[in-house]
Amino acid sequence: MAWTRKFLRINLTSGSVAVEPLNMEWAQQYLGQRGLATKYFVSEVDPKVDPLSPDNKLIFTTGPLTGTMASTGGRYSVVTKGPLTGAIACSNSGGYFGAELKMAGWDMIILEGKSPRPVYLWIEDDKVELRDASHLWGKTVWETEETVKKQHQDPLVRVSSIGRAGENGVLYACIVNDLHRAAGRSGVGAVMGSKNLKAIAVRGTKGVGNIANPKEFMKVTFEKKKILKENAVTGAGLPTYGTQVLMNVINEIGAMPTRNHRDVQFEGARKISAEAMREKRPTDGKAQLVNNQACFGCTIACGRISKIDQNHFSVVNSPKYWGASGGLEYEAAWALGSANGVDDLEALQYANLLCNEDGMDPISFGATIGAVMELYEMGVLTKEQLGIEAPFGSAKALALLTEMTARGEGFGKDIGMGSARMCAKYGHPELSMTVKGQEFPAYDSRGIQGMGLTYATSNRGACHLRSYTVASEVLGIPVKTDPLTTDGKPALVKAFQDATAVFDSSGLCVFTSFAWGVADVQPQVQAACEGDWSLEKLNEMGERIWNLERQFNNAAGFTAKDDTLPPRLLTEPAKVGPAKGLVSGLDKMLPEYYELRGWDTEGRPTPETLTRLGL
């Protein structure tokens, strides 16, 4: 659909709603989505801005390739300072969502200010209205989507909404549309219940429309889905096993962060992998996965849907979980399983459909619960103050801690907090696996190097979204380099950053460039877009988001010093597996990589690198 040209400004203290041209200057140099919502967003808000206070802004965000026949074209954004880290937060989604909002006509929502009273945004085409959420306040996602739904008596209207997680300031809260896909990092469904918004409920009946040139868009993009049916990871891996497909590979090759990153393998991974989803269980001859399943436009479907085992102890007096629903993914298996050294596949599902239902990030909230089962385990939380006993392995604590975080009840509250803040008020900092507040995704840094630079660099803390080096120094995408050496990973980082920086702004999903390169992405932005978008200019703009993101938080207070890991993963050497005997070694690589951005010593963009880029 490339750019409707306009977006609306809702200003949530008055209840007013205005509608704005969209900057085109902004859009040639940022394209849209997380570049082109970042550049609004840093241009209108104080880094100094407390994330949960009226002055925050919230901005949903498409790309041009939002919405159109390109593959995987159903992306979202949602942009902000994030309360869990106090950085820049972008946080991605699929679904169905985004190409709703798009062909209601609107590239973009900022959302200004907090509403008196909950509320919810109702769109319909260019009808636009704040409405009344105070029978909404309370409710889970699930029950959110199925009132709203109900209400316009309309199936077809999307609905990106927070459940209790967000009412109640867990800093790790997502926002959740079509029931189980999210914008899932850093609280940003935090910001939203700040706001007193519930929901945004949109139908869109315009369609696509301003490709620049469509006979040239179809080609290309035709000539773009042949390859990724034709890799093996986005056409049979993905398809067949979801992201799931690493979980053994991850344990086999000693990256496997285990018990709170005190191991670097699982013995259960087996038991909670994408091959065990797909068996047979003893207790009801049923496998828990059901199918894939496909966000807009996608034609890859890595998404799963699964039942639970309605036997299971988690579930056994509550039928609402029986029925078919998002099943896990690779991070979150991770996190809720390996991280607390829990094998219980349906206890980990149990968990997941709670996360979906309330809206809470799985990573954080798991990661969390990892630090949870060392502490107690060193004594210093007890089951007096836990309401339960919670030792590692423990499925039956992942279960009442996941209820008591969503309710926002008892120790629920403390967990609620995420690590970094929980470890510090009991004493024992050093155990949250967190960057810049944010906790790990699914590998070790000592196992896999180069995801030691691309934490302890990324601009929303720890993730591995924004420069997923796994691709290269695992499984060989788009060239093989070794896991086990930091040689040439700050050039590796620095690439993988500024070309997801691009895939991010196209509005395409990530998990496209397991087949794809810029290169890939550049032809079909050029036959969509007006202007002029060479392979340059896309490279040049992922640098241009990067470092933006990065003078934001500069001036958000933070320094080199942020730059770093966990005091476990730089002095604990790993101990079993091919990194046996490694700590992460971001010490050789950080000046280096530094250079490479034309950063200054203490992590600042020089002069000479600002005017390059335009910034």
The other form holds:
Amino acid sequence: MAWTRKFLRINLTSGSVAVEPLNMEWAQQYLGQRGLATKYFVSEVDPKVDPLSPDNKLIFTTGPLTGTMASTGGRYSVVTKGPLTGAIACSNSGGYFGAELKMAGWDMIILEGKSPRPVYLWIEDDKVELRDASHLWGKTVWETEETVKKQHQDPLVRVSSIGRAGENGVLYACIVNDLHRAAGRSGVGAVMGSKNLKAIAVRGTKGVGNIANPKEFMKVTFEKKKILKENAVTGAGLPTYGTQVLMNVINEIGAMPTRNHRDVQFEGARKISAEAMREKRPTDGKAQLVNNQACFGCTIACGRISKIDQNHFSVVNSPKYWGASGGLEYEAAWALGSANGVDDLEALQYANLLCNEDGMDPISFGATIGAVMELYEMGVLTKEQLGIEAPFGSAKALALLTEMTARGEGFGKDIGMGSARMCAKYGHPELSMTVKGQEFPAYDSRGIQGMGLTYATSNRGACHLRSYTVASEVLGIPVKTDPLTTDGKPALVKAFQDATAVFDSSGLCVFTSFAWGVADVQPQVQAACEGDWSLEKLNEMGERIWNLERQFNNAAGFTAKDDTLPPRLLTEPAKVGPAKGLVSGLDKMLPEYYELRGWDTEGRPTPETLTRLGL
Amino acid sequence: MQKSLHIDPNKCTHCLQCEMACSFENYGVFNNSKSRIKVFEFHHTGRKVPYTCTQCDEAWCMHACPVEAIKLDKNTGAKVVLEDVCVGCKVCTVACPFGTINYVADIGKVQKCDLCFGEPACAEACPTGAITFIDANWTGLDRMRQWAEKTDTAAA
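Condition change, the form predicted on its own to the form predicted in complex with the partner chain:
Below is the entire complex, every chain and molecule, led by the chain shown above.
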């Protein structure tokens, strides 16, 4: 079975806690996590709902393989309507919280309404209660975790919480668990804050049993772990260098968005790369990188644990940042670094620590700083407004603006709106590097053409984790395609989108897909879950989930016009590198993509498509 | 040949596969809270350390037990809890200097690592070689090899 077959429904307005059986008919169609929670969400929530109103719901959800020995089987997702985008949001996190929730006996938690006062949800197996969180409100994620563990006298409690960013309504606030793992994107933390829910703390001692075919499950998960170990990316590149292995690679192919996408190569990339993290610093003779760390059940272990340079200006008077902590990952290093032209590795780690400490998505935050710096250089924003001179490349400005945003001070409030709203407020909406209000991640769509279509059609706004065609276009996984052409990319994007939805619904990490296809996930799901889980069924399920999300967004008011990119990427050619002279060829890909999807020219699934997918 | 669990914390990533393997082997369920091996994460330093019973020769737990519920498994050298004899008095948990024998409230008995009677599931599950099951007389062999490799004979 693998599912616990029950979930919690918490009404924050009334303070009630209810246990409901999992809809197993839906579980057979949507598996779990992203798919199943989306099915619940769209069935219960009006697509027009104001994301920060009590009528929005917030779902914490695990997959059937969460909390098992399948490699990377520790994931959970948060599904809601995102305040940054107004679209469906589904943010996935690792760490240890998801497995703990499952081991307490719960597949999912649906949170509704709004608590009249700050509360946290305490789960100790079957004992579930809302508790006063007035002593936690105003505290950081790190303080919250520490306080809750002390309060319950149990270091094994796992906590998922918001920091001050989520409380203050930073529109890209994330939900952080285990100090530095996050359901990061689309502002799920702001929704949690709007509900006066500070944290969910879980201690699960029941474990995950009820595996449909335990012997087969142990055999097949062992075989699949071997594939991860023998693969060059999951067995060597990621554990050794982390996601930061990409910094120099992406820069060399001219797809490194730099200075708010003005440029596609960053002259300082080498200084903020994985290689730089391993080099001894002249100041203290130590490397920033301490070692790597795995999330629950993960045999890849891409996570970075680092120590910042105590002599760096940002922390010289703040010993609390001197210990080992998470970072830098590639996306954060890019967004805080290249996107702003900052090549000070220690400053990036400082900003990254603050993002973890107070719960902000470093991608959206860093990319918004890129827009701030461009507006500053244009003279639209001034030193008086910002409190500091903020030209591209200023590590001091990055550090100060991160502090101000995390704490909701001064111009930090404007930065907390995200680049779309901030740029519009200051008269330059065209400078916001976003799709559907969400900032781009670390791949320029002029240098990797498939990513342009990926971003334009992503159901949660610009995102690399909805179809990571970088795998094919740059790394040659599963087959090498030319990053500079649009040929074949619509089919590639569709295939990646559907497959990713399967990974995201299983409890496994999408990073396994560097080595695994859906065909490798399938036997693990089949051994764990009752019912027939053929490859065809899983592939169709991925497509069904994609269309379900799309339907919600269409009903929320999104149209084909929103499947686009900022004018800079469509009209300003790359200045250097292999993509020199190219803009994004989105117009060449989008119509073919709609056709492949079985959507009309307005981007709406046709009745035939919906019937075929059982929607 | 007697073998023993050998732990190299520098290789540990805190993935907890060993804890799940232990609970699955002994209880048929993935349940870290039932694991007899625990992995500790020292966040401030970034260290991760798996820890379990070292199977002391003169085992404090065995000597402390008033009902002789802890016996030596001659094949493996493990000190094994006989569940049908254990009365759950917990004296062994007080006697053990390392904390590696613990009470299980569900069953009213204590539990400790029994080396899975010669095929430890934790070592098999460890993806990085942080936990291995090797010749008890030569747990230092790998470290010796590392130093041997560094030996500079050119200067002599």
